[in-house]
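The data below hold one chain only, encoded as structure tokens and taken in the form predicted together with its partner chain.
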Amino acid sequence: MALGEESRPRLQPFVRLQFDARRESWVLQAPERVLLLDESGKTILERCSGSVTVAEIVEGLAAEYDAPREVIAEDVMAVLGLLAERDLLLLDEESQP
């Protein structure tokens, strides 16, 4: 299933999303994965609960810092892209219109 905007994203149940004070940063943590995390890919990834699509998620996200949909669809979709690229999402897209 590819990555879209009608995808509904959430984390695999075997990811943990947590702050490390070594390294100052946020880590997302599977097994075999740690991947770092700025403010914004944590805040973007707090959102994927699987019922909200990823159209919901940046318009929640435009709307709350006032920013372009564009350009906040473009961090948004690099994000999760990574992120699915690795096998850390479940993308539960839904059947109905």
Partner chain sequence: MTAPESAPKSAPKSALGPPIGLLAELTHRCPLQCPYCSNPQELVRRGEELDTAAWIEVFRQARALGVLQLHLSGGEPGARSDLPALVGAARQLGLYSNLITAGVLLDEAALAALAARGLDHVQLSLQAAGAQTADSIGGFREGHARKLAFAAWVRAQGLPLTINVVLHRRNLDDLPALIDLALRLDAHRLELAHSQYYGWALRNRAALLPSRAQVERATALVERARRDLKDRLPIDYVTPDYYARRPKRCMDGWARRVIVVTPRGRALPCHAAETIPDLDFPNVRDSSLESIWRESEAFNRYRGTDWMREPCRSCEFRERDLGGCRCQAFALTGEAARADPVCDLSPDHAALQALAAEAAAADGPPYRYRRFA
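Return one more block: the form predicted alone, after the form predicted together with its partner chain shown previously.
Coming up is the bare chain, nothing alongside it.
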């Protein structure tokens, strides 16, 4: 499935978002890989429950940070696109609660 504003992303069942005390950083942990996240990445992924759309994630973050929607949308799509390419996210029909 292609990532779009109506996609409902969630992490694959084998992927965990967690704080790594040794690294003092938030990470995405998957089999045989760990991805370090910055605060923006963590904030985006916390909202990827499979029950909200990308558009709703963007709207929520734009309101929370009082930032232009276009800027937030670009960041959200970049983060989610990268993770989708690496097969760390489920999208669309696969993500329905």
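Being a predicted model, the structure only gives us computed values, none of them experimental. Residue numbers count along the first chain shown, from 1. If you superpose the two forms and keep the largest set of C-alpha atoms that fall within 1.5 Å, you have the rigid core.
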C-alpha of Glu24 moved at least 2 Å between these two forms on rigid core: yes
